[in-house]
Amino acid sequence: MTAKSMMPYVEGNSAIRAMFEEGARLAAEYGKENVYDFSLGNPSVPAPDAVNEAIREILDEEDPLLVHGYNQSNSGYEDVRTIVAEHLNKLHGTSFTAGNIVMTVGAASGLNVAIKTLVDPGEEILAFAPYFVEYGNYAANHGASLRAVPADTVTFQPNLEAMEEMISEKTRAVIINSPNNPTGVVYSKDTIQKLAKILEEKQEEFGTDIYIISDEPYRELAYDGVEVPYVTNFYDNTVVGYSWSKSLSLPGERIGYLVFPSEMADFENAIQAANIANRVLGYVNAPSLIQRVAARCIDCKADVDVYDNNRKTLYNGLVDAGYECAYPEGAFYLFVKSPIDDDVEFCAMAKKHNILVVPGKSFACPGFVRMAYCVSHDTIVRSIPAFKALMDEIKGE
């Protein structure tokens, strides 16, 4: 019999994945070119050629026992971690070493390792709505509870006033995600500074450590010269989680890392605990071959201009059709206000026009829908008449 503890996960199975699977069904029925699937954030830009070249070179040049073997440290290869640390130092003016880096099986495992390391069962994690649907599951995996900070649906910057009221002696971490999934908003330097100040005051008030867990798989996907602040420069008790899934279009390779700054509370124990968490959660170490690929491709990135073009085309098309949405500064998502009160019902109506979008309810922010524009530009252009027809239906025209 299936474990009872898993049944809530089964019942709450991701609406994103369900919609993605529905897209495959509709494509088989109506033809892929006639289905406008904006459900899943799966990169549509291929990985840079340098990635394939690096794989071939590594297989030809490096010791196969090294390339395919267990890592000596659960943190990952020391030379790879050194390259990552030096890369971050060059970009952000930090002073990391290999000892601050833990290589992970993508961002999802990284967040689980961070929570396992920092948060005890019964403690609380705050997340700013709207947020990635799986955060609640990650907290529950480790006996913690996730509390949603209500959204500021005007700016979609973190609602700091609401957060400040929600912090208690049970609060152990705050998850932030910028550029944000699902809104595409980038949290400003002013926002990060204000967040840090509140947390510093609350740490002093309660005599506890409160960590920021900064989830950053979309860091390189920022447009129009927008700056994405590096959070460790503003708050010592920060752990950064990163993934190359989006920047190098490698979601299936599951490769990323965590940064634990030396200035954070109880650093020595935390970094050792993270190594152990990496092992006991079953990851053992990040994929060996792809660690070495990431190191060789540390300065590479996918062609984000494609996403920028998609962003402008979809945003302008939707606004012209009468939709309201936050203008995205990063990532590859639009968060669109549902023209009717019930966002789930709106998604059902959209599906009749072969449009697949995800209800905001899945991101703790009902009344909106998420659209992932990491699709072909042709799909976006062809979808605009369908969006217009949907709006006409809603208006009764």
Second form
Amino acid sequence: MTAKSMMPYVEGNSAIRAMFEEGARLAAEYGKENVYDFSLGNPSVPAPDAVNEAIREILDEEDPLLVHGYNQSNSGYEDVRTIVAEHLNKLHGTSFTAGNIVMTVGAASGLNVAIKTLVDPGEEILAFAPYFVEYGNYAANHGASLRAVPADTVTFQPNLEAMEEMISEKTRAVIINSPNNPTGVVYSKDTIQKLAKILEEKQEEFGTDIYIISDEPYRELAYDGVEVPYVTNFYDNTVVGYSWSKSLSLPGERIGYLVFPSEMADFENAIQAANIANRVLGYVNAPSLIQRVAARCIDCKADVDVYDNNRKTLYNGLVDAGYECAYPEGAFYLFVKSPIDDDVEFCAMAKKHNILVVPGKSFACPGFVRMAYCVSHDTIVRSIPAFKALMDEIKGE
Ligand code: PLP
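Please give the corresponding structure for the form predicted together with ligand PLP, as opposed to the form predicted on its own shown earlier.
Once more the chain from above appears, this time first in line as the rest of the complex follows.
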């Protein structure tokens, strides 16, 4: 018999499957081009040519036993980790070495490794609503519980006052995510400094370590030159999780890394524990060929102009049609206020106009819906009249 603990996931999954099936049904009935599917955060820009070229060069030039082999260290190839560390030092004025980096199977495994490394069963992790729904599952994987800090639904910056009140001696970590999924908001330097100050005071008060786990798969997707502060520069007990899933459009290749700064509490044990966590969680090491590709493509830039153009067109189209939304500065999501109280009901109404969006309830923030604009620009342009018709229906016009 299937484990009882998995049954809530199985039941939850049927809602996701139903959404996929509905998308496929609508596409079959009305034609793919007449369905406006904003439900998935799957990059719509192909990986840069440099990625495929790097794969070919590696296969032609490097030792196959090295390229396809187990890594000597569960943290990944030392030369790759050195390239990552030097890249970060150049960008952020840090002083990392290979010894601060653990290569991971995307951000998802990085988060699991970070939680296993830092958080004991029974301890608590805080996350600012709205947040990526998997955080709760990752915390549960390690016997920890995730508590949602209520959203500031005006700015969608982290609600620091609410967080401060929720911290106790059981709080071991706070997960932040900027640029944010689902809001597109970027946390300012001022916000990070205030967050750091509160956590330092709370560490002092409780005599504990409270880590920031900074989940950064969207770091490169920031628009209009907005600065995305590097959190280790503001708070020693920070672990950064990065991934090339979105920045180089490689989500299926499963590649990312964690950064453990030497200044963090109990660094020597933590970095060893992370190395072991990579092994005992069954990842063993990040995919070896793609580690080497990422190193060769370390200076490659994502073509963010495509997403930026989508962002402006969808935002302006929605605001013109009467929708309310915080202007997103990064990632590829809009978090739009549901024009009716019930966001799930709104998603059902949207579906009748061939629009697929995700309820805010799925991100611990009801009353809003998420729209992933990593779709073709044409889809966005053609969706605007459908959004207008939906608003007219709601207003009873
Ligand atoms: N964190 C956030 C906020 C995400 O949106 C995602 C994927 O959508 C992930 C983590 C997982 O990323 P990866 O594909 O690198 O595991």
